[in-house]
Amino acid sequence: MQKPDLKEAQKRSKKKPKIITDFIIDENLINLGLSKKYFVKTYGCQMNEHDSEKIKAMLEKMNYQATSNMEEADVIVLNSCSIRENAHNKVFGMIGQLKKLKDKNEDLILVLCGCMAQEEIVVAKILEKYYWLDIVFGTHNINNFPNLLGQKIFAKKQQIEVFSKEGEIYEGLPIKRKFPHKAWVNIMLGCDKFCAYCIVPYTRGKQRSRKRKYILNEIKDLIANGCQEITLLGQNVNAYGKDLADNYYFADLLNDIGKLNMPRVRFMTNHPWDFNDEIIFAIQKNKNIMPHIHLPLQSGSDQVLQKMNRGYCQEEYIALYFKLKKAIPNICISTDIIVGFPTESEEDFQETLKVVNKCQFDYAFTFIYSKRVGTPAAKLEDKIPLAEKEKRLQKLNKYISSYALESNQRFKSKEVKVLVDGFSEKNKQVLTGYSEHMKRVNFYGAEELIGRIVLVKITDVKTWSLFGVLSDEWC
């Protein structure tokens, strides 16, 4: 048994991460999944979604087959998120529900992995209350999942293996892509920013940039297989390369990717701290880089930003925002905002509203502060009543919704290019996808358009989506 250690997880050294390229599934495990099915449920960010693609691929290499019905699965994997308490509660709630399935089928294998598994308090709680979980592993040893599964089946013992360390880089892991026409591509792992409220540096480890050759080769393979869009992933993508010693940074990577025949390139998430002019020039220069930037604000108050350890002030954020607006015509900028951070006064909250009203974001992900055990912010005294936090969130969201609708209005009666993902969950006759500006667009169309970039004329505008008709040249 290997349990997580928070103190070990926060350590940082100058040691270069090891690059591991020799992923092999033992031949004794290859046929474990014959006539068996698996179900993977993912919580949280795109990084978790991408990790789940690797988990699914490993299971299929062991001859398991996917099922959308949890009750008929032989292996159920919960890939968890730890960013907020609500995410914790959802996962523990699901683990509780799964006990009923375990009671019916003692051979059912239940797995918890991802960021939650990296937390000391979570593993302690599992050992105390959730004994029916069979396998627990973290973010640093996803490559060992097949072996843990084999050990559970053969030894019939609970497997807990969670390492708290700076981390390695695994190349060559299999991937079962969610879509054939678009893909996530990790360019870096981990984070060294240590924002006061954030658990990610502890759960994901040290900032580790992938070598450019692995990234570019992965993208070339995607192009060869007809992929139309990639999203470059990292906890702070614009810090790419700062941990390497070859003077090759994010702007350089964007320029190299821009030369490839990939129709659409996106990236997230950014940190204002590392967003420099070279990155802006690269976006300007390369027309296949989409005109949408996600630029987390978190707070508009200098006092709160300092306590958050964000590394910038209100004035610097606003200056960057308008530099992007000026440099890239029609760019859409989205953001993240936290309300109710410990010590946030009404005056601090008004400073956040000031920035929102000045920047008028295209959309925003807004949250009430969630205490994460082990982070510096968790030690701050929080005197703000929950009712007050909820009031602030509601007020903030009114502004966000208003500006989101206003932003969408500018696309009315215009034609936009849409990469079609599939049919809408609400209406199976309506296709849905995203424009270059990351606006969801719905329209009536044929199944043959899925995976293609089509031209849609916008006829109706809502707060969070657009509706249109397929242009004549695409009919």
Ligand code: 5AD
Second form
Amino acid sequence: MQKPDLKEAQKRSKKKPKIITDFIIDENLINLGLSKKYFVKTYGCQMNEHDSEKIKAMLEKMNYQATSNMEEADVIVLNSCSIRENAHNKVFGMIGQLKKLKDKNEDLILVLCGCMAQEEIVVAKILEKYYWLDIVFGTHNINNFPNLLGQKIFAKKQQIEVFSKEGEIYEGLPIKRKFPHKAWVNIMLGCDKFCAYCIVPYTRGKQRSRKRKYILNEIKDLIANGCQEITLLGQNVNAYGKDLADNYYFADLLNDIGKLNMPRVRFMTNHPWDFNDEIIFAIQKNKNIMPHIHLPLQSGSDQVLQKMNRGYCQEEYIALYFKLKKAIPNICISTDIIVGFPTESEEDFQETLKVVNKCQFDYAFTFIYSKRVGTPAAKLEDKIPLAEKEKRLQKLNKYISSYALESNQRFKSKEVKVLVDGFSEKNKQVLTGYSEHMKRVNFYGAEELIGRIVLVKITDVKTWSLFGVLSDEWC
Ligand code: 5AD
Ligand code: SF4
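Now the other one: the form predicted in complex with this ligand, given that the block above is the form predicted on its own.
Every chain and every other molecule in the complex is listed next, the one we just looked at coming first.
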């Protein structure tokens, strides 16, 4: 048994991460899944979604088949998120529910992986209370999942393998992508920013940028397979390359990717700290880089930003915001904002509203601060009553949605290019996809348009989406 240790997870050394390229599934394990089914439930961010694509591919290499009905699965994987308490609660609730399935079928294999598995307190709780979980592995050893599954099946023993180390880089893991037309591409793993409220630097380890040759080859492969859009993924993509000793940074990567024949390139998420002018020039220069930037603000108050260890003040954020607006006309900028950070006073909250009113974001993800055990902010005394935090969130959300609606108006009666994802969940005759500016666009159309970029004339504007009519096909 290998359990996580928060103190170890916090350490950072100058050691270069190992790159491991020899992923293979042992031949004894290849047929373990014959006539068996798997179900993977993913919580949290795109990074987790992308990890789930790797987990699913490994299961399929072992001949397991996907099912959308959890009750008929032989292996159930919960890929968990630990960013806020409510994510924790959802996963623990699900583990509780799964006990009933396990009681009915003792051969059912229950797996917990992802960020929660990296937390010392979670693993302790599992050992004490949630003994019916069969396998627990963390974010640093996804590659070992097939072996852990084999060991569980052959040795009939609970497998807990979570490493706290800084992490390695695995190249060549199989990926079962959700869509053929759009794909996530990891450019870096981990985070060294240590924002005071955030658990990610502990659960995902040290910043490790992938070497450009692996990234570019992955993208070339996607192009050869007809992919229309990629999203470069990292906790802080602007810092790409700072941990590599080859003088090759995010702007260089964007310029190299820009030269490839990929119709749409997106990236997320950004940190104002590392957003330099070279990156802005690269976005301006490369027409396949989409005009949308997610630029987390977190707070508008200098006092709170400093306590959060964000590395910028209100004035610097606003200056960067308007530099981007000026450099890339019509750009869409979205953000993340936390209310109720322990030291946030009413005046601090008003500073956040001031920035929101100035920037008028296209959209924002807003959160109530959630205490994460082991982070520096968890040691701060939190005197703000929950009702007050909720009031602040509601007030903030009112502004955010009014600016979202207002920002969508600029597309009224305009033609926008939409990459079509599929039929809308709500109406099976309506197609849905995203415009270049990352606006969800719905319109009536036929199935054969799925996976293609089409031109849609916007006829109706809502707060969180646009509605239009197909004007012409566009490839
Ligand atoms: N409490 C609330 N929100 C958080 N985020 C990260 N950690 C916390 C926390 N402890 C938010 C930040 C980040 C987004 C992904 O989640 O806004 O940008
Ligand atoms: Fe968390 Fe800050 Fe790193 Fe983002 S940049 S993952 S908020 S520590």
